[in-house]
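Taking the form predicted alone, here's one chain by itself in structure tokens.
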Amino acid sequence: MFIAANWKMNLSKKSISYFIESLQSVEFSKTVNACIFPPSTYIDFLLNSIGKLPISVGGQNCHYELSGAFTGEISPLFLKDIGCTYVILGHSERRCFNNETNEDIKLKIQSAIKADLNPILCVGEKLIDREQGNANKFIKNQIIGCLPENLDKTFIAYEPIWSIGTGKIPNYSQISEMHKHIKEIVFDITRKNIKVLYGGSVNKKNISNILKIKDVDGVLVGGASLNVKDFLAIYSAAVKHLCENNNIEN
């Protein structure tokens, strides 16, 4: 089970310090992996603050080249060098606001894999695609356009664009159907299985039900991950879910 906390362009050093201090007394489980994706300027600060806590740190984006004359960009090698384990790529906000194409994202994923990072490929449809019954086709085209040559380190996060930050989520059967659809697409192409996360208005109220959905292997959390109490509530729900389903202790 994987819990990914995408802080986007939020939280200051003071806020991050408070967040991490609040985690020091928490007893973490070996059954749930957690990773925080802070703004790039605070990656090193967060890593130093985390210390021995069993939490990974990742980047919110990286460049498709490992080095070169790319002012303001971040090489995946730099992320790896300072201690990152994961990187989010293809997020809808990058696609919309930075005009990133499937080809751009594929190159970034392949570059991240070369740097020994674990990419999280984000895919998701707009509301019009969902309403017109084109969601499955849209997602298939995104995956085919972005899928790297080497899939071993890659996750996919399904984030319907119309659900991000709106408080609205697909119904549970729609989430299950899409996650199954994504896994089948990837298997048909690569003959490999892949972990699929759900993202889009995940919070402490709906997390337990989301985790019960078949083929959901974890969540990518946005706004709810900025509050340490909400983050811990989501993490605890994941631990409880695994314990109940596998009959194990925390």
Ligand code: 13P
Contents of the next structure:
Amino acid sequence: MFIAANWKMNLSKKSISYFIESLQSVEFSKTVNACIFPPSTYIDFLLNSIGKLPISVGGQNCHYELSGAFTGEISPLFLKDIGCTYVILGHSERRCFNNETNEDIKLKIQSAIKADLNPILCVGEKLIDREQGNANKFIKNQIIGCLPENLDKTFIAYEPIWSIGTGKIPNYSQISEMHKHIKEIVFDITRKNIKVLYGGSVNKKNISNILKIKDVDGVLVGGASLNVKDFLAIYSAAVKHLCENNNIEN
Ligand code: 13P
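The form predicted in complex with 1,3-dihydroxyacetonephosphate (13P), contrasted with the form predicted alone above:
Whole complex next, starting from this chain.
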């Protein structure tokens, strides 16, 4: 079970310190992996603040080359070098505001894998695609366009664009169907199983129900992950869910 916190372009050194201080007395469970994706300027600070807490840190983006004359860019090797384990790639905000294409994203994923990072490939349809019955086709094209040759370390996050930051989420059968669809597409192409996270307006109220949905292997949380109490409520719900379903010790 994976709980990923995408902080996007938010928080400050002071608020990150407060966030991490609030986690010091928490008993973490081995059954749930948590990873925070801070703004890149704070990755090092966050890693140092986290110290021995069992929380991973990841980048929100990386470049498709490992090094070279690319002013202002961040190599996946740099992320790895400072201690990141994951990187989010193809987030809809980058596809939209930075014109990232499936081809760009595929190159970035391959570069991230070369740097020994675990990429989280984001896919998601617009409301119009869903309303017109094209969501499955749209997602299939995104996956085919972005899937790396060797996907062993890759996760997919299904984040319907119309659900991000809106408080609206697809109904539970739509989430379940889409996750199954994504897993089938990846299996058909690669003969490998992939873990699929759900993202879009996840919060402390809906998390328990979202985790009950078949084929949901975790969540990618934006807004609600900025508040440490909400982050912990989401984390605890994941631990509880696993205990109830698998009788796994915390
Ligand atoms: P919200 O949880 O704020 O809807 O954001 C989701 C997201 O984009 C995570 O990557």
